[in-house]
Structure formats: structure tokens, C-alpha cells
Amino acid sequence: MKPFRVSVHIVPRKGLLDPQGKAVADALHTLGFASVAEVHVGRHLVIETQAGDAKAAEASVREMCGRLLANPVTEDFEIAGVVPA
């Protein structure tokens, strides 16, 4: 087994209200930043774990976020990065 670090960003789902993105989107806009659009307020996880290689480990945190990290039902969930930790 070798150590791996799994990045994961986890967002409200698409269409869902974001009232935390919508203050901050709101709050670009009011300091001038017109070409923002949308903005989504969601978590950044890194999870150190220890896995037989990367697409192990990335396994491993994708049940993670199935089961436990991620709401199926109002968010989404993206490993963003594996790498050795």
C-alpha cells in the first residue's frame, strides 16, 4: 500500500438554489465584476489514503463520496486530482 492524496470538490447540483452563491455572485456584481455570471459556494476535501495505486485510490474516495461526503440528491462531486502523497 503507498499514501495518496485525493482531491475532491463537491457543489450543489446545477438548478438547485445556491443562496451562498448567489450573495457572493451578488456581491461581485455591487463590486464591479459585471461578467460574473454564476457563482457556486460547495467544499474542497483532500483525502490522504492509502491505496495499491491511483486508480485504487481513487476508487476508494469516490465510494467516499457516495456514501458519506457528497449528497446524491443535491450535490455533485468531482475528484479533481490523485496524487502520492
Given for the second form:
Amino acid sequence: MKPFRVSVHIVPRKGLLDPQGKAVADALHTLGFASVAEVHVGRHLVIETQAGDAKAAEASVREMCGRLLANPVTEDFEIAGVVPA
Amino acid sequence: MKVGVVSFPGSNCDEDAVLAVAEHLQRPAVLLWHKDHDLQGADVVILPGGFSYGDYLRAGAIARFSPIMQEVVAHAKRGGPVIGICNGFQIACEAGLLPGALLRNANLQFRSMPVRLRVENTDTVFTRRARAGAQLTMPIAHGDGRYTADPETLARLEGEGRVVFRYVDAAGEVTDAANPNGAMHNIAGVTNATGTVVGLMPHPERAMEPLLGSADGLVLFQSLLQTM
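Having seen the form predicted on its own, please provide the structure of the form predicted in complex with its partner chain.
Let us now look at the entire complex, which starts with that chain.
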């Protein structure tokens, strides 16, 4: 077993109303960033875990997302990185 | 009939719920500690309002894994009545006792105010004494109350009449202006397939006597007496 650091992005499911993202986009427009089309506000989690290899570390975090870290009704997740810790 | 009210770390309406049952229903009510595995013989379980586990990760996401929740889910599966109020509704959804999820209010505001509800379903153990179409006034106090479900689930809930309460205006109409949080179809409360588990964002336990501004919450508790 080796230590890995796995990063996950959890974002509101596409198509669902994202009032936080909209509020941030509006603020960016006010600041003059007219080219901003959309903003989505989610969570970024960094999980330090032990696994046989990087693939196993990712698989384990995917299971964590399915069971706790992301709400299957309203959120999507993507593994942003798996690096040796 | 004995009522158990679960105390999670961060629950803040648990004592109110106990008082509502003990004082206004004249039935025994006990607090159930979240770390216990014992419902203490309760026939009805209340998941109260508050901010269990500080709403970390998502409202209700961590409370769902409290030891007592295994007992609560087993009780619900046996057909035992469970009501989730506010944070309790969020917990019931996270635990899979009710479909859907409660998201950040569309207006991004924490809303603390009385709301008007229309009773849509009187075939649940918590609304049996209510009149269909009756309008009830109760307070809300939440930042994450926007009921959301995927289109298939929403269609199923509507098709099976499982929406229990909707936010309405003074004329009893479902309007955007009457919707305090952007909930889909103005949904304030839903039930499971058997009408034994109900979740709602408004607080019936805070509307038990005119002194509190409304006694309209009583009917939910009185409905229990009809079945139990």
C-alpha cells in the first residue's frame, strides 16, 4: 500500500439551477469581465488515502463519491488528479 | 403512542418537537441520542430541524450515517411513521427515505418567515385529520430548502399524489411569488409511497398555539392519533 493524494471536483448537475454560480457570474460581469458566459460553484476535495496503485486509489474515491461525497440526485463529480502523497 | 425525537449534534428544534407532543398532544415524547441504537419503544420518529453536523458537505449528508439512523430506516421500512422537519427533511432525503434533494434557496437568502401551505394529500399518517385543499400557516427558517428532483421522479410524485404541501399565496394559488426558495412545483413537503414517511421544510412544531402566531401545525400531530 502506498499513500496517494486524490483530488475531486464536485459540481452541480448540468441543467439544474445554480444560483451561486449565477451570482458569481453577475459579479464578474459587473467587474467588466464581459466574456464570462457561465460560472458553476462546487466543491474541491483532497483525499489522502492508501492504495496499491493510482488506479485503485481513484476507484476507491469514485466509490466514496457515489456513497457520500456527491449527491447522486443533484451533483456530478470528476477526479481531478491522483498523485503519490 | 410514544414519540421519539432524534437529537443530532447541531439539532436545534428537538426540544420544540418534544414539547409539541408532550404538551399539545399529551403523549409521551423522548429524545433519542444520535449515537444510540435504541428507539426506546417509540412508535413515531421525528427528525427535527437544525444544522446537524454544521451542514458540512451537504445539509443532512453526515447525519444520515449516525448510528440511530439505521434504526430509523428499519422502523420506516416496517411501516413506522417518520416525519422529517426542515433539516430532518434534508436528512430523510439523504437517507433515501424520501426522493429528491433540498438545494440552496434560489434567492441565496436564508428565509425566516411565515408561509402559507396548501394541503395536497390527506392520505398520509401526518395529514389524515387535515382537509384536502386546506391552507395552513407555518414558519420556515432555512437556507437550503429548494426541493429538487429529476424529471421522472417529479412526474411520479405528481402522478401518485405524493406532494403533501405546496407553497401558495393568500388566494391559495401556486405562484412564483409565494415560493420562498425556488422549490420545483412549489413543493414544501412530500411523502413516501405508503404515506408513512413525510418530509417538509416548514415547522409545524413552531405553530402549535395562537401565541406563537399560528396553531396550524397541530393538525399534523393530531393526525397521528387517528392511526396510532
